[in-house]
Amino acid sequence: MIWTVMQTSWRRLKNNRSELFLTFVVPVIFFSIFALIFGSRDSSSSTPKIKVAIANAHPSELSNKAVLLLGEQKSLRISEHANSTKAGDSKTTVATLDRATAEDLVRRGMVSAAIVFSKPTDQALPNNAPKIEILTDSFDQVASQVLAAIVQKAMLTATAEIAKSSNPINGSAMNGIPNAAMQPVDVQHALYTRANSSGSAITPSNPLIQSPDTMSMLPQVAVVDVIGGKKTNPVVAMYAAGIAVMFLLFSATTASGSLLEERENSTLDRLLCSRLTMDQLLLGKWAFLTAIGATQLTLMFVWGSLVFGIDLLHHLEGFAAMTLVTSGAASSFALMLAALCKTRMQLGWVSTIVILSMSALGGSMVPRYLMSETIQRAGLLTFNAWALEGFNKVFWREMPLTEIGTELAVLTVCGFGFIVAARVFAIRWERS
């Protein structure tokens, strides 16, 4: 009898395509998505580069050399802004900015961080070493730690090369710089490629490198959080939008299943026999789903404001605009899926696959800065990425309404396209 039960269960599973798909195909799909997100980081060709701006406010031989070395780093992408200047010779140039422009780029999210060389506060430093600051956006929690080590490596290499060029016979004692700082670039790279949360370099177990004289000569890099440092609860401010958008899609899709229920129990046929048209039916359901979605988002952010300290009162204008267009686009997307599917069960597994895939690629599950550049570009094809970017600009970067025009426009176009597609798919119900 046990074997009979197993055979019966297998026949039921084999004849249920949706359950068969959920059992054997969906796990492979999600494994592939997360493998692409995280596995691609092992390849140097697809590892995302850190986009940075460089401000050389105190040009000197040392800072100019360090800027050129930073420009040669394959892990960095130097921002070339409109008012940037070129540093270096005709063959090798690096775009540099003033401090105010570099900080503005960080605040606007156009770069992950800015490296600032300014006037030294300690004139006793060797080679008139500049003061070094990394202006960072803690939304990207990795960039600042990596940059601190990269900048220290560039400064040590620049100091060594200047000392060697000044005294090619014996540059190991130039300006009191210990021999450890004179090591080749590849050795320094191995010694100074990891950084802790404070930005100081972590060196291997090497008696020479850990000597007091050598450790005292490490360039001091100050990490300044220009955005998250003023927030009472920056982690919640970053991830509130991701959770809100993902569950908005789930709730809207679940509610849109009423269309299929009305189709299955012939209520839809009776409605269409009255003066109600399909256009009116879809628009009515869209308006209802949009109102419910806006209420859901408002409730979530009000709760976040009261309990977790999200600053909602000072961002009401941007929040209202993003809530309206996000709810509208999510409602249109849900109606499109409902019109595309034949049964409510089919809508359930299709929406689960699509929404979770969009959430993974769009940043609701995994921060997009952890993804490779290819996956980040692919994420822009999802609804979630634009919604999250709009909410992050409002709550994290504290930008005015005029600065989120692109996100509002994209979501509006998506909402219009989805509702038109829903209307096209619904033609079959009128014909039948």
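Predicted, not measured: the structure shown is a model, and the values here were computed from it. Numbering follows the first chain given and starts at 1. Take the two forms, find the largest set of C-alpha atoms that superpose within 1.5 Å, and that set is the rigid core. What changes on going to the form predicted in complex with its partner chain:
Put the two forms on the same core and the Cα of Leu22 is off by 2 Å or more between these two forms. Trp10 is among the residues whose C-alpha shifts by 2 Å or more between these two forms once the rigid core is aligned.
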Given for the second form:
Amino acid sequence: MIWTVMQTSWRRLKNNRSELFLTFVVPVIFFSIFALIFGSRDSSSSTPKIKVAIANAHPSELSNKAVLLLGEQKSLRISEHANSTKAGDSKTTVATLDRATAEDLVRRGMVSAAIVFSKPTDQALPNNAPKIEILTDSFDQVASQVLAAIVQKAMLTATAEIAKSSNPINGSAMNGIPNAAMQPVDVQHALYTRANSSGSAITPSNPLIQSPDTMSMLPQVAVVDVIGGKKTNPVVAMYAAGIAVMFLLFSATTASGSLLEERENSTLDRLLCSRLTMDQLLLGKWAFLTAIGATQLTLMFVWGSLVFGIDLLHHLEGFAAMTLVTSGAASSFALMLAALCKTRMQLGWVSTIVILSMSALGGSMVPRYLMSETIQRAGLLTFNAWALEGFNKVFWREMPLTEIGTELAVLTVCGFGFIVAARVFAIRWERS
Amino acid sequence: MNVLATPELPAIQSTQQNDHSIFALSVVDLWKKYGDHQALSGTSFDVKPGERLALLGPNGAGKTTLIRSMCGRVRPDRGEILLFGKSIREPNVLQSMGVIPQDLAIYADLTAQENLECFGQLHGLRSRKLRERVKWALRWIGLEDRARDLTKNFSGGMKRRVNIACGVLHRPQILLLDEPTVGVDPQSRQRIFEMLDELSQEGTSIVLTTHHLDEAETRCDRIVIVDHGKVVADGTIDQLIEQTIGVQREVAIEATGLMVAAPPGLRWDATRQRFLCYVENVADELPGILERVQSVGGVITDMEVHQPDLHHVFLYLTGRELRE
Ligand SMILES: Nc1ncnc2c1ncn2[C@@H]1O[C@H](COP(=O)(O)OP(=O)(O)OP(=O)(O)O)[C@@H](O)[C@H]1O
Ligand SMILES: [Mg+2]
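Given the form predicted alone, corresponding form predicted in complex with its partner chain:
Expanding to the full complex; the earlier chain stays at the top.
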């Protein structure tokens, strides 16, 4: 008996070409997609790098040297974002970027962090010892820790190199750095400051630079949280958007299956024999799915604000705008998938693959900055990425409505494009 | 010649127009091909106002394709469908038509009343008019007491009745039904035909496909038999019999014995296991037939003489039995 059930199931599967294909080919495709997204293959070009901006606001030989060394770091990608606004080659750009601009770049999420060399405020420190700050987005905890260590290493290397070149015994005169510019003692003072001055200062004990007289003096790097520091929204705000957008897509595609159901039992024939046109049918379904989607998102965020402390009340404007365009785009997308498929079974399969891939790529599962460069760029093709970016700007970066214009525009265009595509695919149902 | 021919042309066209406009529905030379398969090949017939027309044909004859073309859901390769002389492609013409698909095209997760309201609205009924028509429909299908039950909990016959009601709320002048009584017990079938009779008395033209010959014979005014996408017969039952078998009687002979060849003038019907032929005068012709069977070595074991009915007409025309 059990055998018969198994046999019949197998025969049914065998007779259903597309399902057979999906059953055995999809795992391979699926595996490949996720392997590509989360495990970058070609290490040289697409390993995740920390995207940073460097503001050398108080240039000195030491800081210039450190900037050069940082530029050679494989794990960093120095943002040349300021290039577009400020003319000149990248070196001068780095030099002219000021602290405020750097902070702005971090706030907007253009870079993960900014390294700022500025004039020391501490009078006890020698004149040319820069004050080093790392401005970060506290969401990206790993990046700031790694970055602090890298900066310290660069500073130590720079100090050592300068010290070496200024010392005649080490033959520094031959490498062309004028001795007059060198003040080795001052540099030492500048770099090695008291380790206990700040809680957020990072003082690795590098045995190489620990000479007896500088034991207590380590390069101090202050990590400044420019977003999380002041904010009321916990990190859950960022995850909420990711989960919500993925959920929205699943919910909308399931509901859009009603279109295929109507086709299967010829209700569609009857609907189209009435005064209803295909345009109206699709628009009606779209409006309904959008309304349901918006309600679901609202429900999630209201619950999030009640239980998990998301500050919904102070971001209502941005939330409403993002919720509307996101659910609109998700509904269009769902209808397009439904219009593309032949049966509800097929829709189930196709939507699962597409939505999971899009969510992974678009950052609903793992933040996008952890992915390799290529994948991050590919992620921009999914509308998850844009939706998440918009929600993050609203809840995490606390930006005003005007700042999410790009996201709103992209999502609106996507939504429009998808519904037009759905309409085109539905032509085959209108008349056979 | 030219001078004479020119003024004649519009006259011919206008008479053709008039010809069609006296019919509720005209199907004019309809062709439809699916891939390599010619589903309709030049189908033409007319339906008068208030007429009940049965479309008969073996499986795959093209009946469903025909119904779907009539309501604009299938785009024919060639040909025209006219409602009261107007092409269905003209705006708003289709609104005088009601269609009841072969499948149960209702929402199982809505109640009977909600289904009726939905399709009523889609046909343009609003507020008071809608309420009135829904109430009428529930009474018409005899489901007033079940109005607020979900249709998925209904019996097959009840679902069929809701399915039909959803297509007539807007008082269509022409109603198309594709196998409205399939899978329905005799009582429910009786009930459905009573419902349809009520509509036809109010002047609605009804076109239905069916595989029940008795329904076509007793419940419809006219019969159109379709085979291979063509109309092979069109008329009342009496006309069809006269056109095909005429006043002839069918003679069926069961014979055993070793026969060297089929008896001349008789046809072997494999399903009935009998030799068949048609005679006009039983008394005169029967002895000759029996003689012919015996002359090829047949031993007659049984013999029947039938008065022809639609079943014979159908067999005569299509060479096939209907299903059921
Ligand atoms: N959408 C379609 N695509 C391809 N072929 C079709 C399609 N619809 C119908 N056909 C073919 O056209 C022919 C006529 O089909 P149709 O459904 O009209 O027959 P029918 O007379 O309604 O048969 P039945 O009595 O079984 O309901 C069949 O051979 C069928 O396979
Ligand atoms: Mg059919």
